[in-house]
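In the block that follows, a single chain appears as structure tokens, in the form predicted on its own.
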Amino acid sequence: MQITPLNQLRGQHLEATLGEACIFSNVNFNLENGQLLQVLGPNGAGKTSLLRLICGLLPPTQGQVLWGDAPIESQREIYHQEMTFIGHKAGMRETLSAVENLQMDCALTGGNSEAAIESALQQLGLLQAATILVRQLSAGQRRRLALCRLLLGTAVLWVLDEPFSNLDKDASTLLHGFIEQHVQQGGMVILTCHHDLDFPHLPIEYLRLE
């Protein structure tokens, strides 16, 4: 199903501080609907700080973020209903199985089908994992664990913090795909990656951290 294109995501001039010192400064940044932005710079350039400025988690020290006319901080529930963020930890219930943290997840965003969360763990080659506790899954495992949740989403924005990361080639090349059909659709994504990306058929915006 092809996404209104309707959406715009804007950084303004935005600063973010660790105690006295500056990450950066002046960030700029403009995404609308089938757009992919990938965030480049060395390590300690304040990528993964971006992105959780971006979804609400860290308050910038000067400028804002805005999701169409309007700071994201004045619409909190309609914006994280439209946006998906996935980090560098999984996010999941360690307590509970595979199976178990996506029913959850679904039950707490509107729900989905038992269907679509077996078709989901089948993708991502975990269906014989499903009843496994989180905690007993591997980094790899875990990693795709958090990817079903894109394709149980509805989030026209995707924040994906080195995705990549602990996946086979297998999974990257899925990835890959969910990534490519989520902007072909009319979908947002940002994204942070230490390779170069390879979206021919994408176009791609670039912001650079010094």
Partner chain sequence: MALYKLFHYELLTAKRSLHECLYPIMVFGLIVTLFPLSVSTDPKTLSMIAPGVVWVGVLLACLLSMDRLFREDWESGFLDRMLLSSQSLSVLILIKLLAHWVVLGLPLILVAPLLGLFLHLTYQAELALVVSLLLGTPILMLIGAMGVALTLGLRNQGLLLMILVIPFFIPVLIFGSSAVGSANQQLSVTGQYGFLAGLLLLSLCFVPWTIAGILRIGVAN
Second form
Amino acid sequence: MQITPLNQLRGQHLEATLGEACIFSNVNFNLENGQLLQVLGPNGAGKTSLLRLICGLLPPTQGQVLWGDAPIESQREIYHQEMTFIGHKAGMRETLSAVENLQMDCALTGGNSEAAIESALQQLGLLQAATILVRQLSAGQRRRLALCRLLLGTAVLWVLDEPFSNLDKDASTLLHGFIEQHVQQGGMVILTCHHDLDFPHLPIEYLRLE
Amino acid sequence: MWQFLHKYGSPKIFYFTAGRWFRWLALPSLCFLLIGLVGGLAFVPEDYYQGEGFRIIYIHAPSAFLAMGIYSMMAISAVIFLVWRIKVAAMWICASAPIGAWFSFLALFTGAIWGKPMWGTWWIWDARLTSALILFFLYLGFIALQSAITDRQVGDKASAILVLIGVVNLPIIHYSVIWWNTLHQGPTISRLQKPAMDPSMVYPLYGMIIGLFLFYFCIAMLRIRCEILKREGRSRWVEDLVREKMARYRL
Amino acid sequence: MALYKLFHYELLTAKRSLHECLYPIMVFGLIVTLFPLSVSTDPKTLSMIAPGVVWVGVLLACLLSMDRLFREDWESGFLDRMLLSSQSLSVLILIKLLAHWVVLGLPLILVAPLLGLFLHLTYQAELALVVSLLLGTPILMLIGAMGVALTLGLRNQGLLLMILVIPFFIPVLIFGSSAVGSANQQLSVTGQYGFLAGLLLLSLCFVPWTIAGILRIGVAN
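And the form predicted in complex with the partner chain, for comparison with the form predicted on its own?
And the full complex, kicking off with our chain again.
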């Protein structure tokens, strides 16, 4: 399966401030189909802020993020359909079960069947825990549940904030596999990560924040 | 229009413009206030019904007028800020709010003092007094929100939106209060029928209103200069300015 | 279909923590109980102050219930997903508010006539109370939701919300309590209903859209 719509994500002269302090300024990047971008930088360099800015959750102080030729604010509904963001927080309702959360996610993004949900849960080894309330899941299981959303969506662009945290070795290998497959099919991935990524077959682009 | 906004919208340029405006406006403001006060307190003949007590109107009415006027100035700035993203407009809102709150407090306070000889009580739930009280609470709420948000980026936008929500709601609140008041107006409170004011009584009032408006602009200019310095504290031109001033006063 | 599903899951979320949804109703009952104890137990006096007492009680209960509107979703990160959904944000907010009203507003409306009975309201007044609450509580919740969005994640959110929002509740309070009061004296109340209905339409048109705007400026970060 190849991802057909060719597209491009560009950040131009991005600047973000938190309160008074400028976190980063004049950040530029360019991401095309089939590319993987790793955002590097010490703690407090603004990696999370940059990812939130790319998603459109945080309005930039300066500059703009372009999806195709137009800024993302002018085409929110299209952009959000073609992008999946997984942040620090899993974004799951505590009082709903894993399956119910994923069904709710489908309602939010539109599309997807019961079968897709089941297969996603199976791939991440959550079938046993599918009907347990999220409140009772462990941190690693929550993380796995959040990753299920990658398999459900049809997004071209994945924006992942510290996706490997809290994952055990198996899940980490799985996620490496997902990312590799996605990029090889022509998807785009932006992620932050503390350790070195293990992708022997993929060229990795780097964006350093001081 | 666009160029004008952008030129004066830059904090650095506005800092110096505000200083000039302050110098130009301070004297006229003082003159108008003097004309209004001296005229109102000394020269105008006393009122037939209310005696000398009516003179408090020269403080009360202009304050109430200013309280409303400042809120509308804030609303205009909020639109300018949200549509054209002119930062100075957001600072203008910040600078105006406490002044507006003080004027609405002054209107309430003088209203109560005036009410004592007129109605025989410090406070009655008259439509205008109630509206003024609600306006005062709106100002306080606005200041509370502004001081609670630590992120200035978010704080500016949130405050501007709140001002606009307030401006849409003010007429609704005002007319519902008037309607409520006519419904509950007790027969014991008989308000004196006010005859049209003599022109000689009105001129000092105009003087006070113009004078206070200019006074508001002066104070707002001073406050906005402080605000700009606080926000732009890290930028080059502020550093240069500080160095220059320090050299001048040999610090 | 997708929207109905979302509504369903909103209700399900509320159902799983049903006890929390009962708190505002208990507060409402307690507030109303305080008045006979503090003012007077004379039926005539009680019947006179009843419209105001019940309406103020509802108003405070609504405000207290608003606190949980976006709070949990904000903490869990679900709010981010709402913001990044391909559905229109204002529609999502409207669905959320509708569920909130069904879970927290409707029970208040059911309990209110009972408390009115304790305060010796006449039957016409009870009817007017229910109708005015049906029209008025959605307005309270819509306006309250704007306040919640503005104060999201701030310290002392609950108190700040009250300070910001209560002045905007005044028209609803005036017309709502006056409807009940007029019905209590066997006067016509169509004017008040008309005004409340107008306010409801106005806020339905503008508020979801305003809340979406507030959430987009980055309060959720």
